[in-house]
Amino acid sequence: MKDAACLTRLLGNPAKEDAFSPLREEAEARAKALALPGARHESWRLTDLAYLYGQDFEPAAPGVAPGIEGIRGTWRIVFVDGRYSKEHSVLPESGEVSPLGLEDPALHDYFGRGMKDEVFAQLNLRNFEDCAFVRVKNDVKQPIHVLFVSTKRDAPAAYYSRMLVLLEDNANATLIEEYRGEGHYFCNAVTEVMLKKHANLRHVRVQREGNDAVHVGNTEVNLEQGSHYDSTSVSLGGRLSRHSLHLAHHGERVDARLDGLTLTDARQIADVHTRVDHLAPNCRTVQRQKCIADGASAAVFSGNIVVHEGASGTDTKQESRNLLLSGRAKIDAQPQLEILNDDVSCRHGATVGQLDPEELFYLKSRGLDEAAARKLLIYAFAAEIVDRIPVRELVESLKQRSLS
């Protein structure tokens, strides 16, 4: 079986011996028990993993990445092939943002506690080298840019990126989580977020990796009373990509906004899975996901909002809007609500369409050629998501990518 052989390769090297060794041993045992997804795994049935299982990914040796460009005006933590790069990082003297934070008890209090039924998250916990630890105690005015870069190499390589984000009571921060790279590689990413009471996090996640890359990401967000989580996730790159986002509303009056944009072309496969658990009363979630598929690509969105017993006064809205640019492209959109309480306001919907011929004709009548008119309409569709990103330099770079 190719999936079993792939798991064996990914577990090939002995686990690193460090302060996390007990967690690594437990993660290896769980990964073996769970096994990699096959055709019968319900949550993976729409995602063809043959490209992943057909590659001989081996653990990545340290690489060198010259000339990394960050975003101006940000604190920056850079990881190259899963390892912290001090020379490319720019950190505040306050110590609130650090590459590892191994000496901080707070990291060990929250690290690796969830996602125990996610095999790729367990592989990450077993194999990760370094971890970005972002702990915010007050207000951080400058955006924090955590950049994960993969270097080009001769043989297919696997590397593991990891980040833990902790916002204390009443803290505020803007976080940019970005993935870049080129060549054949497998990026396995895990991000854990904890927002304490009345904390406020603006979280931007950008995946724009190489055309031959595989990206599997897992993000878990735990929200305490009165906290606010505002997320924008953009997926542009990779031959095969999957991002799973899980939110849990543990306290009353939590407010979450989730925006997502996926662009696929050629033979790309991109999958976004989300789950939001409303566990406390009077919480709100607004989710808006957009997919644009061209060529022979495939895009998947599966979003599940669960309102548990006792979560009265819940207010949710879930929307999936999708644009097909080719007769060979495919989009599967599955917004879902699971409601176990009567006193709620919950709405959801999905649409799939093509570029409007009348809008194309209008733009062409104003002097634009066919290609320029199509690009303009495509960006107009995407702009509702991209333009909300609070860093203009990043917005402009994403605009150029989506119009190329």
Contents of the next structure:
Amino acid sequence: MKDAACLTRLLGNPAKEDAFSPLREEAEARAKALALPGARHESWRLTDLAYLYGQDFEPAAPGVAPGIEGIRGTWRIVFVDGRYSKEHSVLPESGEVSPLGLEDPALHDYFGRGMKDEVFAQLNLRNFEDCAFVRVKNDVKQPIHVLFVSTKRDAPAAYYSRMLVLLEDNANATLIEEYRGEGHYFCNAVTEVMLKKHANLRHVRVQREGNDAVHVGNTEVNLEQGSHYDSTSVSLGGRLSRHSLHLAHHGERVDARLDGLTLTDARQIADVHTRVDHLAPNCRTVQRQKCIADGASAAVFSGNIVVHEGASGTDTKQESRNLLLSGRAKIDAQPQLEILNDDVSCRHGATVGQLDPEELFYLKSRGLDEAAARKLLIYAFAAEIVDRIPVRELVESLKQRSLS
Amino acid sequence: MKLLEVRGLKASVGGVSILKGVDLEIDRGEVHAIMGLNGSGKSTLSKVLAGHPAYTVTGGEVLFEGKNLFELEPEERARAGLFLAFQYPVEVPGVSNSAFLRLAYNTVQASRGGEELDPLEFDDLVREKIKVVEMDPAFLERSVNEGFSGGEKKRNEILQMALLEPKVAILDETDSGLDIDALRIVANGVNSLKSADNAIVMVTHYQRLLNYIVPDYVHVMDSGRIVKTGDKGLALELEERGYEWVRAAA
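In place of the form predicted alone, the structure of the form predicted in complex with its partner chain is requested.
Now the complete complex, all chains and molecules, led by this one.
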């Protein structure tokens, strides 16, 4: 049993002794009870985890990050191999953004409450070193860039990134969550987001791990009355990646927008699972997911929107558009709706296509060669998602990357 | 040497023979009109000349300035100076019109040894050229043809013609879907681009475009061949008498 051996190994080191020790202990017991997903696990059916189970990951010892390029005009919180790096971080003196919140009692009100059925999230809770705590009480004008970097090392290493984002009533912020690294490693990421009444978060998640990496991320977002959550999630990197995003609309008139883009090539496997629970009336969710798969890669999208009893006046729209660039690539797209209520407006659709030969011919008839025409059309497909990212410098760097 | 010589051209699509031996000669400074009923093969002729991949050339030859046109890829034909204004210009969501126009312009310029322009320089040029078709500059910032009306799409085609400065411009049903004002604007644009060094080929069903862009030659296509050639008087005669008599005579 490769998955069992992998779990044993990931639990092999003693748990850290700190304020979270009781939670760590609980998490270990849960992780053991849940076990790592095997072939028959429904939610992992389309994602081959052999690449994860085939490697012996050691817990990552503190590494030294090379020079880190940030994004101009942002506050920056940097974690290297799961540990906070003061040296690389840039923070306001006013203390409106603080990197670690162990001493802040507010953290403990929200920390580690959910994802009890997610084995990887429980492993994270058992093993994480530092947790970023972004608590916004009013408005933060500059985007907050939280960067998780893995350093290159000789043996495969596992590290745990963790973040809690709390926006108080009426607070406003832009958050960029980014993953980078080099070499063979396993990044297990957990992000918890809590938006209090009428808070407004623009959340950009960029997963551009190294080519040989495994990335498994769990994001849980809890939304109170009148809050507005606008997210763009881009998955580019990693040999094997999975991102599970769970939203819960707890209060009335929550407005959520989820944009996603997955780009895969060569032998990459990238899986995006989302679930949105409408638990209160008059909330809205607009979701748009795009996958572009080339080479012999595989992209998976499973998006589930659940409208619970009592969630009247729900308005949702879900769109999954996919571009297959090679005969050996594969895309599985499954938009799903569960409606346990009437008086709702829910629309969804999925398309899988190739580059349109008429569009290609049109561009060629204006002098562009095959490669330039293809590039322009692929770029155009991705641009609809990427162009909405509110940080110009990041948009440009993502365009460079997706066009190379 | 003629600019474009079409000799015995045969072509098919999906195994169905459409062009059955087209002969046509076009020279610098000339304006030609190719008329005919739907299904006569006139649109196929323009697509074959531009290199549409759905069509297979099964016979004959086409010389463009003395060189075999079919040895060139579609983009090489465009760079060499062949231009097709599409009957149905393609929408390309996500690509801004100005970025697309500049990319096309610079690619063609580079192939001709001309100067490539940066976005600011190109903006000056395109704002000058856009006057030719009286197009609102706001259309430069929108995605290529996306949500454009029929008339706006056709203006955008002629704007591309103005930028790429072709030697032979084939206008495929450029008059279709245009109201009378848009027709006049598009025709004025084409007339202002006409010169002693280039040729215009209008492919059209109706005579009305020819009131604005006056042809030197009018060709009638029927069942994949050019069955009659005359001057502009022929177009008027077709308008009056229909196509049947040409058929009967041919």
